[in-house]
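Next comes just one chain, in structure tokens: the form predicted alone.
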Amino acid sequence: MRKIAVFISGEGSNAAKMLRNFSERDGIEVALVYSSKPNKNLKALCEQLGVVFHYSLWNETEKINLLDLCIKLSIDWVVLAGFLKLIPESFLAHFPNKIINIHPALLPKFGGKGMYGMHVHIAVIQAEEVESGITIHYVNGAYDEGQIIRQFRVSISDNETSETLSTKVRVLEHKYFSDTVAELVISAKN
């Protein structure tokens, strides 16, 4: 059984999707959800499914405590599902090529510090792109620069707004993210 930790900074819709999806799968489970902001709905879902939910501010002490908690829970992989903080070197060293992120655009465009959520969709619309989508990628020491695992695309219509694009991208996230993570984690050799 591969154990994953899911880190979030927002509402946690992708984390909730994974919690539900993986509770019905063999070979993978969410053992920990960490949130850098309070999230009573996700906390309640974790309690219902018997998953450890941990909330705290993201600071130097917490980074050490969170890595210790991951080790204590025998976490194999870390999944960033809307987590907005830079992952420290200690995590990268402990989970080499085992930290996965999702980005709401087609990297390498529209990535980097400050490019998250609606900021990304506004930038895509302003650049008059004809398509957008999601990028699932490994995490390295820089924002959105890790090796791309998969991308899924959506067309942008002539009258697209950042809000309608956000909705289209969220549909892709919910359709593909948890299945891609499961496939990758379960098929990994170690």
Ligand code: GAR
Contents of the next structure:
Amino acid sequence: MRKIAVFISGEGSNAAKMLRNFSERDGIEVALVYSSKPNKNLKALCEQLGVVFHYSLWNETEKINLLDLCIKLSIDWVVLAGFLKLIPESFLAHFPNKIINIHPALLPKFGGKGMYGMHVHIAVIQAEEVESGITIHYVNGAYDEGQIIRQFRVSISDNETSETLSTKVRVLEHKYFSDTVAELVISAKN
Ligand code: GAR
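Same protein, different state: after the form predicted alone, show the form predicted in complex with this ligand.
Next comes the full complex, and the chain you just saw is listed first.
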């Protein structure tokens, strides 16, 4: 059984999809959801599914406590699902090539510090791109620069707004993210 920790900073809709998807799969489970903000809905869903939900600040002491909790729960992989903090070296060393992020655009464009959520979609529309999408990638020590695993694309129409693009991209995330993670993690050698 591969044990996953999902880290979030926002609403957690991708984390909720992953919790439900993995609860019906063999060979993979979400064993921990860490949120850097209080999140009543995700906490309730975790309780319903018997998954540990952990909220704490993202400071130096709590980062150490979180890594300790991951080790205690025998976490194998970490998935960032709308997690907006930089992952420290201690986590990268403990989970080499085993931390995955989702980004709501086609990297390497529209990534980096400050590029998250609606900021990304606004930048894509302003740049008059003809397509956008999602990028699922490994995490390294820099924002959005780790090796790309898979991308899924969506075309941008002439009258597209950042809001309509956000909805289209969200549909792609909910459709592909958890299955892509499950396939990758289950097929990995360790
Ligand atoms: C998602 O759109 C995800 O791609 C994005 O945050 C949103 C979280 O939504 N991540 C980033 O922008 C990372 N740079 P959710 O909390 O509803 O899953």
